[in-house]
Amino acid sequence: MKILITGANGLLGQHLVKRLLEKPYQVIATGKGDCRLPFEETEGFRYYPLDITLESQVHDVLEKERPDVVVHAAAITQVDTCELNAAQCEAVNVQGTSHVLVNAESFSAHFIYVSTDFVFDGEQGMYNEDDELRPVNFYGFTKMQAESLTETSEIPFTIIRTCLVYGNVLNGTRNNILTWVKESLENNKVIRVVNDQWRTPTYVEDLAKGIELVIEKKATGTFHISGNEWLSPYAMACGVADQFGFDKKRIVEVSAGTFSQPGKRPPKTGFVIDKAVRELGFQPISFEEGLKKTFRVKS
């Protein structure tokens, strides 16, 4: 079987490509700019530097490789930069989305689309697949709009929604929460983090996991695929200091409100994941594994 992959510098990209080059599959990474994948001379894998919003790209990359699944996880997710760029975010997240999805029409089988906790406006917590979709900012409206765009679709299709991933990059430098609180603290720096925003944090391997688990078992429709565990960005930067013996006198816990952002943040999102559970088998890890994973630590 033959997978492409948008997004494929990303860090779930990694690790997806990593996961499907370990089973027998092939795969055809996409990104934008140079590959900075670590599996160039590895067989059955392939790079093209790709830009999603031409669509001519995206056509021919696809009518050469005729890929059997089309995982697309490329979009811009820094929630200001959306706020900021309106048109980039939305020729991206929104036109870039047309183009796979059209040509994955003409030439796949199977289209899985990777969405966000951000298309719902937090005010309720732990959400199921079919809770109503009210995003608080335009990364969100984005995200939503590209869902739309996905259940139009003439083939099999899957939104796979994931909430604040985290883990280690294989190849680069691109901070996630935790890698940041560990730099920061590290350096004794002292750091504020929120203790009013509430997410379920999936690790990167879990998620790659439950892609390929769609993948395998070819499910359909909207999938709810994270951690289990409820937790605030203090509780997880704390999870950091003990894991490491820093002083957490260093982690400042203050509110939302205390930042001045130009994109809203959801309060509270986080999923219920018993769907991907019974229908997937699908089992993520404890976030205190996912942290030990994330800095390579032995249990």
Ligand SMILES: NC(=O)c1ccc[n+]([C@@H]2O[C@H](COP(=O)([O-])OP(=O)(O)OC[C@H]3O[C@@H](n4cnc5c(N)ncnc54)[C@H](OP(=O)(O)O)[C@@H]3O)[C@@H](O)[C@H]2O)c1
Contents of the next structure:
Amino acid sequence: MKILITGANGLLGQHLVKRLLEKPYQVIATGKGDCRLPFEETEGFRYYPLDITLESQVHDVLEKERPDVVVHAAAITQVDTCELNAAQCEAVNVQGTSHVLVNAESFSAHFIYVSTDFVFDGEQGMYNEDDELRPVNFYGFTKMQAESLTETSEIPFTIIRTCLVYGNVLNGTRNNILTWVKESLENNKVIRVVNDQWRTPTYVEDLAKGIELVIEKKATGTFHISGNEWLSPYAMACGVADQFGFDKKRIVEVSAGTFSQPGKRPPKTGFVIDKAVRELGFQPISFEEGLKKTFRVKS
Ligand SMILES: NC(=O)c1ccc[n+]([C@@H]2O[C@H](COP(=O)([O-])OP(=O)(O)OC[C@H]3O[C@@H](n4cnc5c(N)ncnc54)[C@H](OP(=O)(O)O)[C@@H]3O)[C@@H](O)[C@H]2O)c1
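Following the display of the form predicted on its own, present the structure of the form predicted in complex with the named molecule.
So here's everything in the complex, that chain up top.
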């Protein structure tokens, strides 16, 4: 089976390529610009530079490779960038998705779209797959539009929504709230961390595993794939402090309203993952275990 991945240089893309290459799949990785994956080209692995805003490029690569499955992970993922550069965000997240989808349709591939908890307004928290979508920022709005496009498609499709993905890129460290907490506490700083937002953080290898399960089982429809602990950033920061024995008194709880950001954040998201557990056999690791893997701490 041949699987093509967009956004393969990104956090998820890298781990997905790695996981699929460990199985008897042919993997076609594509990304904006040069390959940043630490793999040599082989019979079973090729990389193409592919900007999804350019329809002809998308067409040429898909026509050449004719994949059985397309995992569409490419997106502008920074919420504030999307808010401040709406046209660019729309071009990548909506038009780009349309280019990938239309060409996947031409070659009758199974289309897997990676979406986000930010399609919800965050008033309720712990969302099910069929809860009402009501994004509160432009990033979430474009991801919702891309979901709608996907749903109109004639080919088998799957929408996988995920939530706060953490972990490292394959050949280095990726800065995120967890690495910031560790570095700050290591340097004896006092940090202010939000205590009134909630997420179900997702360890990146679990998300890659969930996508592989969807591919294996040819599962269609919408699935929520995330961790299963509902945590505030403050609780996550305390988890990091516990991991390294740092003094938690240096983590000060603050409300999200303390910080002003261009893109509004939904306060309470997080997912009910029962459907993925039941239908895919998906089982995430604990947040504590995910932290150990992220920081490469021996158990
Ligand atoms: N990370 C999260 O917490 C999270 C949460 C919910 C949902 N998601 C979704 O999960 C998916 C993967 O996210 P991620 O964490 O792996 O994000 P990421 O690391 O930012 O990866 C996204 C990739 O898309 C690429 N890209 C941007 N514009 C492109 C274009 N015009 N053509 C081709 N590729 C382009 C980026 O390329 P460059 O690296 O060259 O910029 C990047 O490698 C996204 O669809 C995102 O919306 C992520």
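No experiment lies behind these values; they were computed from the predicted model shown. Numbering follows the first chain given and starts at 1. Rigid core (definition): largest C-alpha set, two forms, superposition within 1.5 Å.
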Rigid core fit then W230 CA moved by 2 Å or more between these two forms: no
Rigid core superposed: F246 CA moves 2 Å or more between these two forms: yes
Core superposition between these two forms, C-alpha change of T42 at least 2 Å: yes
